[in-house]
Each structure stands twice: as C-alpha cells, then as structure tokens.
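There is one chain below, alone, in structure tokens, taken in the form predicted alone.
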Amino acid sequence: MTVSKNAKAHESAHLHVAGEATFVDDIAPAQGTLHAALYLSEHAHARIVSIDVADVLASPGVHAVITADDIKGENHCGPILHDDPILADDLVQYVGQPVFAVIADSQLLARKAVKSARVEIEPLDAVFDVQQADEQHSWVLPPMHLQQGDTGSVLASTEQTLSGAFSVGGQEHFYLEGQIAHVAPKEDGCLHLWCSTQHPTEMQHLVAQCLQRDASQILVEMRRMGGGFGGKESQSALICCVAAIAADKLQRPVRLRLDRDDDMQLTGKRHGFDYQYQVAFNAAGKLQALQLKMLINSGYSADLSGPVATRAICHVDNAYQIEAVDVRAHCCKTNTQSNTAFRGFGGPQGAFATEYILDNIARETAQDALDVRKLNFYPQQGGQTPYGQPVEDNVIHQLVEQLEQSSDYRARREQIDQFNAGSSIIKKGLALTPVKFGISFNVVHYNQAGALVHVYTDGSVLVNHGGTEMGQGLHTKVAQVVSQELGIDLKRVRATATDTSKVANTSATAASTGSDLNGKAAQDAARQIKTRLIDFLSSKFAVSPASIRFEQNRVRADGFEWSFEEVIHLAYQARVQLWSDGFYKTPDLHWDKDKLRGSPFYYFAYGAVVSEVAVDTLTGEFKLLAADLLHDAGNSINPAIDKGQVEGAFIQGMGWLTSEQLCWDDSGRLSTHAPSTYKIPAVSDCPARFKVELFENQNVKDTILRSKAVGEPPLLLGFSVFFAIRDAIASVAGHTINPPLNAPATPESILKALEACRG
C-alpha cells in the first residue's frame, strides 16, 4: 500500500528535529523553584522502626523533609484499590519503595541529603517467586476463571494430548523521558501541575485526594511526553502527589524528576507470566480443548493487574477458534515493584500462550507451524470468542494468504531447510504468526472522550481534546480529522496541550483508543460548527443546505463561492457561535466482570508477520535477517504515522521476547536498572530486509474515518521472532523436539534449549 496524500508529518516533527519541542523538564523554573529527591527503601519487606532525618535537615540547601505524616488526605495513589502508598508509613514492600522526600534548592543537593538519613527497620519474610506466592494464596486480587465447554471430558476422551509449562518475563518501559512532575501553587489553595502522564484526570483526582481539595482546584497540563508505553498511565501518580504535597506545604514551586536508575528501581514493569497447560488436539493439529493456568507477577500491590489479567484472558484465543476452554489467572503478590500497564496490557501475554502451544502441536504432528495455525483460525464468518463476543470482519485468512504469497514463505522454508542441512554451526529459522487484537477499554465507562474546537475570525482553528501525545501522533490525527471536516488545510489547525480545565473527566490515553475516542469527539465538535455555518449561509443567501460544500479552503453553494475566512467573518458579524464542544462514547459495549462474559471490544484489528533469523549454536546469539509485516489499520488516517507505529511496536515486542531480561538478586534488588545492564533493541537489531505494509481494509464499525487502532496490536507481531528462533533451535533435532525455550530468548536461554534438543 503506497503512502497516500493523508500521510502528513507529525505535528511536532520540526520541533523535535530542531530541539525546540517543550517537555516538562524544559519548562523554565519560576523564581524560587525547589527540587525533590526520594529516599528509596533498601529492603524488599520490612517494618519501619524509626526514621532519623536530623542530618538531612542540616544538609546544605535543604528546606524540608516530606513524610507520610505530611499527607493531609489519603496516603495512597492506587488506580483501583487503596493499597499503593504515596510514601511508606510503617511498612516497605519492595526495594525501591519511596519512604520520604527531601526538598532542596537543587536536585543535586536533594539527592546528596537523602544519603545522610538513618532508617531503622525490622526485616520481614519476602516472596519473589510467583509459584511460591500462588502456593501461599498470596494474591493481590481474587483468582479469575473463564470456562467454555467441558475441557475435562474432551481431554479425557482424546488420545492426542500435550501438557507442559513455560514462562515469559516482564519488560521495562524505558521511555526516553523519565517520570517527572512540576507543581506550582496558585491562589486560594489551587495547584498547577505539569507532568509526564497518560492520564491527567487521574493525576488531578489523586492530588486532590491526598491534599483534601476539590478537583476543580487542581489543574493538570500535559503538552507532550517523551514516551509512555503504559508506564505513565497510573505510575506517574506517585511523582505528581509527592511534588504536589511539597509545593502545597512550602508554597513554592517544586520539581521532582527521577534519574534513570531510580526510575527503574521505583516503577512497575510489564507483568511476567508463568504458564501451565494441557491441551487436546486431533491428528491434523486442530486444537480441541485448552486448559491454561496463568500465574501473573503483580508485584506488591494491585495497581492495574485486574484489568491486565482480564485482557490476557480475553486474548488467549488470539486468532483461533477453540471450542472448549478453561483459563485461570492468578494475580500473585510478590515483594517487587508493582507491575502495571504496558503496551498491549496483558493481551500479548495471553496470546503468547496459545501461539506457544500451537508451535508445539506443529512438531507433535510433524507439520509446518503455519499450516497448524491456519487450520485453527476463526472461520471467516460466524466465529465467537470464549467470552461470548462474535468475531466480525475476520480478515485474518485473506491477510495471511496475502503475506504468505508476498513474502515467498514456502520457497524460503525450503531454502532454509537446505541451508540448515549444510550448516553445522549457524541455523536459520522462519515463522509466520498472526494477530487478532480487541480494541476498547475493558471497563466500559472509560470508553468516552470530549473535545473543544475553536474557529477564530481569521479562519485558523484550535482543537483541544482529552488524549495525550506521547509521540504516537495523536494530535496530528485529531487535527487531520478537524481539517477534513472543515475542508481546510491541516496547517490552519493547531492542537494544544491536554488540560483538565478545558476537557474534564477524560480517560487515560491507553488501550489503543486515543484516535478512536478523541478523533470522534473532535469531529463531533467541528461538525456542529459546520452545521451552524451551513444554516447561516442557507438562510442568508437562500441556498440549499445540501449544496453547501467545505473543501480546499473554500465554501461553495449554488453559484456562490467564498473563502473559508470570508464565511467565518460573515458568521462572526451575524453572531454565529464559532466554537463547540464535542463528545463521543463507544457504542455496543457490555461486559460482566464477574462472569467474564460479554462484548468488551468494539472491533478487532488484525496483522501478521514473517520473520527469518540466524542462530549461532556456539554462542546462543541470534540475528534477525528479515521481517515482512502486513497490518490491518483499517482506512488509515495517516499511513506514515501508522507504519511508524507498526515498525516500533514490532521491534519493541521483539525486544521483550529476546533481549530485555529483568533480573533481581536474592535480596529483591533489581540488578538490571540501567542501560548498561538492561538491553533494549538498537538500530543494529533492525533487519536488513524490513518490509512494512498496511492491509487494505475498511473498518466495518463506524470508527473515525473507518480507521483502526494501531498502537498496541502490532506489538504482538514480535512473536514471530521468538518462534523463528525456536524453529532454528528445533532444526538441530530435525524438528522432532519442542525446544524448552522461555522468553526472553537470551543467548543463555537459547544455549540451554539447544543443549536439551541435542540431548
């Protein structure tokens, strides 16, 4: 699919290139601004006996120490449960938990002063392993269970069964811009917060709660983030609250910015999963029953583990029809960082399980894994998920067929088999994996958005909406929607900072809903203005409303033609309202969270990828040689931005499953807490052949311009790299053994799997 005229540049691209884009840390400090630093617990689980901060207060430049006692309201910042303290009071539950904050004239002075504190603790037993936590029934939430059909009977009556266990690790968000908040006190007890967050409204509510203020007294502003990936949905709250408490107490502006080490020690990650499964299948490889237990490492508090587990359960099916399903999810409590939202929000972990199982079934039945996957696809019509939602617009058959042909999958499979037969050290692998991903928040009331559109008398337009810009191009797409609705050039439309005083009660920019929700709300606002202009012109010039067209910066109707600016000027003189608010709520959603039944998603996005790798069997290192991606973005609003999202998500997914390994030592301290020890993919990890195309499709649902979300779904395309590595490993045993490879597939893990296959 060629890039169309709608492929506009990111609205901040010129500012990013010139270094002029303003992030929170670029805001010039007001006179008297103070800086905060946090004292982080050095123990995974302990009772605080005493805190001596006398030397801290005596340190140069120190103005105050903020403890839990300084919190006027509730000492918690959990998004759902009240189990996530802002500052530890009598108990610490992981290494890196904030205990108190030091406020000083500079960040350096604050960080130095923190080190002079003396904290006496009483150590308590700590749990780091999810298996141990599950055995002790140590859960942050009650277990979840989805059942469809009688899996027990099918398993008992089927000769072909398979069981086993495997795991996938967590993942650090590694946003370029770390957690940061800048808070300025205003008159009458009000506060102005600038913070790097995906959820300004939640920050507003939590700050108001901890200060015992009305939400109307708290203004949160966010122009852009240097990346979020889910790590700034709920976990920006602690940073905002501490800075706000200090600013309110001292009546001075306060800035709190974490350095990378502290950020990684303090904040939660993608949830790691341990899987235990048993499946039944026939000789052709058709999956007949699936029993799956997922042990989820939630960390020490609930955070967003509940909805993450729900989405994982709802994505176990991925693109496959499974008649009998029994899936359990246990959110295990461990003394580690409280894990949180991450791009895909549990969906990748759920889908990964079934992909792994089908990969095993392919070797058990001596077939190409692609054939087993295709056999198990949902039917083109009439499919229904285990949780009861019809699968409409199932394009996975056509999409995979197109990719199979365009990537020369069959010919490359033969070439790789021939290569491996003649190569004893380097082994190649190939895998094609599909994606079906549900779009919407799985909490129904979050699926709403608002927007404001102002048309000024010179014909320029300003749009404000509740979504946040984190580099994904949301502001660009929303501005494109408004410019198309009003028939004017995109350069005449400006999107402004997300601001809780302009659009209230917003949902997080998450679940890939940013464009769907905010684009529709902005379109609604612009359409109301256009309708008023049509009514005005129709009345004033006695023309048919149906004849009035807004296009190419002109307005035409029954022999009349004006510039857009002329129409706006005439309307202003006639006192026509030239601004409007817009609102949108996603239709057709319903969900029973107790029964895990309903239609939690408005639609599904699809995709597939072919990955080819080379594995060095002596070192365990691998190289991604080629990747052919085909992704369903519906009628793409901006193909250039969408392709960039697909590329980035694929590489991020690959990193999660290969190089990004989180390690804790025996005391519960995260040892991979810096770029030197935590390995995200680099430019050199991109394949020489990197072909990304958008599948030509129109969303059957009435989404914004019939597009589909493209933020999270393509992360699951990274699966293919892992399974291509597994394919290469299996070749040393003639593809007769299922390599016991867990994710991430680090060189050490690859070598262990190779040893098992050779044995």
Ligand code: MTE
Second form
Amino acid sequence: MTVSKNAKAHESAHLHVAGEATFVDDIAPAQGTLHAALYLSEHAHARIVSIDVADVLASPGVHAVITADDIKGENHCGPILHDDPILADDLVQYVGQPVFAVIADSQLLARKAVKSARVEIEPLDAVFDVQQADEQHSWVLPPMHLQQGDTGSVLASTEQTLSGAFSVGGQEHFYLEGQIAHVAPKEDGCLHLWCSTQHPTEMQHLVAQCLQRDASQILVEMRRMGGGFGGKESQSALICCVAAIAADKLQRPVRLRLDRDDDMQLTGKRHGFDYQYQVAFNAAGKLQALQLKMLINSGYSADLSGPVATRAICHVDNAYQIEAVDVRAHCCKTNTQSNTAFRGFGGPQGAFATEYILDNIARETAQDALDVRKLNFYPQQGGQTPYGQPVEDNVIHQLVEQLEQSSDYRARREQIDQFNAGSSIIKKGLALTPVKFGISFNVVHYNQAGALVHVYTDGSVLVNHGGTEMGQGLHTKVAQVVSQELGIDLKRVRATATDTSKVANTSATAASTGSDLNGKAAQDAARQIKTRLIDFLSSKFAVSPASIRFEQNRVRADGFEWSFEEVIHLAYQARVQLWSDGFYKTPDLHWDKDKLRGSPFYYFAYGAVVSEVAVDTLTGEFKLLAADLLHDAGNSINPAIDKGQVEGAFIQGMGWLTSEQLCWDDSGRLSTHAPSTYKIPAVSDCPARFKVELFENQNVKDTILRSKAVGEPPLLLGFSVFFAIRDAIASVAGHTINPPLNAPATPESILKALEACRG
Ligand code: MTE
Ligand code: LUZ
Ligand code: MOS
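What does the same protein look like in the form predicted together with the ligand, given that the last one was the form predicted alone?
Starting with the chain above, the whole complex follows.
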C-alpha cells in the first residue's frame, strides 16, 4: 500500500490507544453530584392510572423523583414535531418509554430504587405490524408520493413485468459509548451540559425549551462521542432534558448514563421497511417503469422519519436511470421505539429496493446481475433523477469498469460456477453492487456551518467549529485544512471540543457533511487571518501581496523569509487581529418538500464492491470470503481516515443485512436488547481478502480541497454481501428462481430461501 502524505493519524489516536481520551462519563464528578435512572414502561400501549413512588423515595440514597409534572416548559423533545414526550404523562406508547426518573447518590442506588415503583395502567390495543398500521391509516406523518413519467401506461404496454414483496429489518446503532448527559447548574438559571450528542445546538434549544430559559443560558459541550451513527442526532435529547430538569430542580450536578439494555430498549433504531413493487422491463433487462410502495416502521413518533423517508425516496434510483417512477412512502405508526437517523438515513433502504428488483430481473432474463446493473446505469452524461436533479458528476461507469478488472470478476464468476457444480453442501456466491449517494442535508437550511480560528502569539493554532467528533476523524480533517491554509505543521493545530458558546446555531454532524461544511468554514476563518497577515507584511516590508507564500512553517516573499512564528509575533506587535470566525453555506441547493422536486444534493458520491461468500446449505450459515471495495472520496483529505470509514461502513452495512436481527415479543418488548442476543459483526467476520481502495477523482464541485463526503455512502456497499448470499442460494436451482430472501439474511432465513428454491 502506498501511504499518501495526507494519511495523518486520527487526532486522538494516541489517547484512544492509551485509554486517555475523555468521554462524558470520564468527567470527574464535582462534589454533590447525583445520578439518575429511568423507569421504563413495561407496556406497549397503555393509559397510566397512577404512579406510586412512596417506596422509591424511601429507598436508600434517593433524593427525588422527577415526573412530567416537573417540566416547566412543554413536555417534548422531538426534533421536528412535538410528539416525543420527555417523560410519559398519562399515556405510554412502547415498552421502554421513560415514565419518571429517580435521582440518587449513585447510579446503582438510583437503578435499584426504580424497581420499587408501582405503576398502575389500563392497557390499550397495540400495533406492531406496519401492514396493520397502514391499513388503519395510522401514520406519524402524511404519506409521501413521488411520480415521474407514467408508470401505469408503461406497465400496460411492456414486454415483461414482475411484482412482489420483500422487507428489510431495522438496525441498532450499537455505539460503544451509550447515551449519557452530565449537567451542572450555574449561576442565574444557567446550565452547563456535557452530553454525548451529534447535535449540541439542538440539545441547547430543547433544554432551554423544557426549562423555559433562554438558549443563551444553556451551554452544551461535546469533546467526542464513542460513536453516534445517527443514534445521537436527535435521541440524545431525552437524556439531556431529564438530566437538566433534575439538575435545575435540585440545584446539584446530575449525571444520567443509560445501562446498555436500557439504552437498547429506550432508543430508536434504523427504520425497517416493507416493500411492494411492480416493474416493467425489456428483454435485455432494462428497467422501464417502477412502482414501489414502502411501508416504513417509524415507531411511536415522527422523530426524523420525514427526512428519512424523503432520503429513501431520493435513493430509490441508486445509480440507475429509470424512465418512469412511482414511489410511495408511508411512515407507519407502531408501538415500538421511535426509529431515527442511522448511517445512510433512509438512503440505504431506498436503494436496497431497486437493487433487489434488478437482482430479480437478472434471473428473469437469465443474465449475470452485473450486466443488468450496467445496462441500467445513469448515462455518462445527461442523466436526471426522478426528483429532477441532473446527474452531472457520474463516474459509475469508470469506477465499476476498474473494479470489474481489478477484482477479476468474470474469471471468479466462472470459478464459482465450477466450484458449485462440484460442491453439494457449500455453495459460493458473487455480487458486484454500485452506490450513488446524494450529499447535503435534504433540508436546505441545515447546510451551513461556522468556525473560529485562534492563532496564539507563539504561533500555535486552535480551531473550533460546529461539527462533533464521533470517531469519524472530523477534527483531524478540519485541523488539516487549517494547517494547509496557514502552511504550518498539523501538530501546531489543535481542534477543541464543540461548544455552543463558541460557534452558534450549528447543524447536526450528520448527512456526512461534517467536513464539507465545517472544513469550508474553518478554511474561511484561516483565510481571513492569512489575508490580514499578507496585508500587514506587504505594507510593512513593501513586498507584493501576490508574492507572499505560507508553506512549511515559513512565510516567503520576494527577498524575505520568516518563520511563521516570527510573522505572528510581528503582527501581534502591530496589533493585527490574529483570530477570526468563518462561515460556509452550501451553494446551489433547492428543494420543494411538498412536490419532492428539486436539487437537494450538492453532488453525489459513488462506490462499488465485489463480495464473494460461501453458504453452508445445511446450517444456513455464511462466510464472507473476499471483498474488493472501490470508493470515491473525491480528492481525499485524509486517505487513511477515509479508508477506515469505507471499511467500517461496509462491515456495518453487512451486519444490518445479515446477522443483526431485531426481535420484539408478542407484548412488544424488544427481546434482542443486549449483545448476547443482538449480533453485530466481529473482527472475525472481516473477509480474509479485504481490499479497500479509493477511486482517483476530484470533486467537480468546489468542495473543501475537492474532497467528497465519505461517512455514510459506503454503508450501502454492504448490499453486495446480501446479494452474494442470494446468488449462492439461487445456485441450488440453477439461477432460475428468485430466492425469497428477506434481510437480514440470518441462517434461518437463508435456510427458508434454500427450501423455497429446492421446491
Ligand atoms: N464513524 C465513526 N467512527 N463513528 C460514527 O458514529 N457516524 C457516521 C459516519 N461515520 C460515525 C462514523 C454517520 S451516521 C455520519 S452522518 C458521519 O460519520 C458523520 O460525520 P461526518 O459528516 O464528519 O462524516
Ligand atoms: N437530512 C439528511 C436530514 O439528509 N440527513 C440527515 O441526517 C438529516 N437530519 C435531519 C434532518 N434532515
Ligand atoms: Mo448520520 S445517520 O447522518 O448521523
């Protein structure tokens, strides 16, 4: 492997390996700090008749019980609608919904005391099934519909049609660090919050709302998360609000840290989708019309289901030009956790539908699925998405061509056919799947960011921006941008904790836009400082501004050379402002959210992967043997970090579609609420051959250093593992039958699909 000069180590790597990186729970509690625990509903849908907490209050170490009555403002912490109570009032809507909080001397005492509550309820009918919810028109939001072209007439007049149904499950975020907040009351009604969140500004506003304070009284600080994956975009709010209400009421610092099981019972997950489709295609396998209905399991409230559904609709096309499209998305209300953002944000679920359908069409037309996919790609130029955005940066043809060669796809296809012919129990499968993923928040005004850059008089630099660090390397990339702009070593630039009192009105670190937005804002700030330095030097030394260069910790102009530190010292003496703010907003975005039309994305990121699996047809188990990934991160700011993102996202996507299964029992209780029953991929699930390469590319758009966002898109590369498994299954019937395989492809569902193929 060639190591690029920009392949810098993660800014905290040395702290992570030494166990010295501080997370919220590592903040040393000040004297008098109390700990909270939540009572979670035992019922999926019920009226609360009475809550008896006498025994709770009498338990050792207990200071208070916090209920909905303690909330001064509105009892809600939803990101968009006001349908997420902080604490249940008279109604519970899922097993795991917080009803009250106990505040005690220690977390253990608080958790013990919770158990002695007596909550009397009156059960109500609960709905767990999206089909049932849909039939009852029980939705958390109005249905959405995107129509482009006339699918009805194409379906009526075409050579071949196909219809069917399939589904994909949800996914638990399984961040290593669970949800946590620590709140300290300050003078004059102010509060300081440390909270594991992707969205400090929203935490600030929701806490201000529930306490009826000004946002200016609430300071939220976030140094790093032990993973977020979307699960801390909105759903850190409940944790923050409960801790803040308790801290404010008792005027003591309060920490609320969820136990893993409680975290899994309480918080929402990736939305599971049920699909019904009808398609028209020609003899060559070209998709001509797609009618698709997606039933989305939103859980009990809206949370981010609206923008998730929108992104799902805007990714049904994936990398394919489809003439006529009719897509419906219904956000079904069920009595489960409220599902939320999860890496890809509905995009994976949207694109999965069309990949599944093309996989079917390949067998219907007796072709290699790769040929059908290639036939359907957006044209090199002149493509247009069903929602009206031109596809101007299409590189999928070159990218897939390169991968097809480097992975030796055709030869391996032949080898696998031969292997399968001679192997009755173990069957191999192969699949190449592409990805096209739209970058920008699909809510236009979220696409803005701010930063502050301070150059101290010793020439060291501090950068603060609105993005949060969750392991993805955002602070490293932003520091690299500043170091490049000022021409100084990366070790001279430090990124600090995200802090709502430094940069205001930030967006969530989400939609993969962290470095696009905050990198540009930080560059803007650094550039302003540099411009002031150039003005200062050119007037003081009478050199032409154009000749002044900042590189390798030196500043050079015709006939002059200084160290960066000397320049800073001189500028300070001359009273030049050595710090600056910076701002960025993504240009060229427009979106009509009612018509579902416009150009919601600044550009697209592309990728493709070849996966090879072996399936044991007796046990239904599979092993990923090889994966060759080629991903477009544009002109990568940090190839080491980007490759790590591609690897991690691919494995996380594979987990979603294979081993990670969420099960609820008949009473609506999540039975897979711990690592004992919920299986995320382990290191041993990584393939023996694991090739991850970045595609040589420059963003055609003027993004930060011409890079492309990389956080979410490669999650969709996990598709290839699922379709390789499906390919292996289909081999038992000579690839003539479409295996009825739903995701996740657990051993059980693989066996069922095998049975169906054997007839
Ligand atoms: N990588 C790590 N290590 N941990 C995370 O929680 N979250 C993902 C992705 N990569 C995540 C991650 C998600 S859901 C998003 S939206 C992006 O990182 C957010 O960061 P970025 O915009 O800076 O890429
Ligand atoms: N849109 C989007 C969003 O595309 N990604 C997100 O993470 C998001 N979050 C909130 C609202 N819209
Ligand atoms: Mo990522 S799902 O946009 O936090």
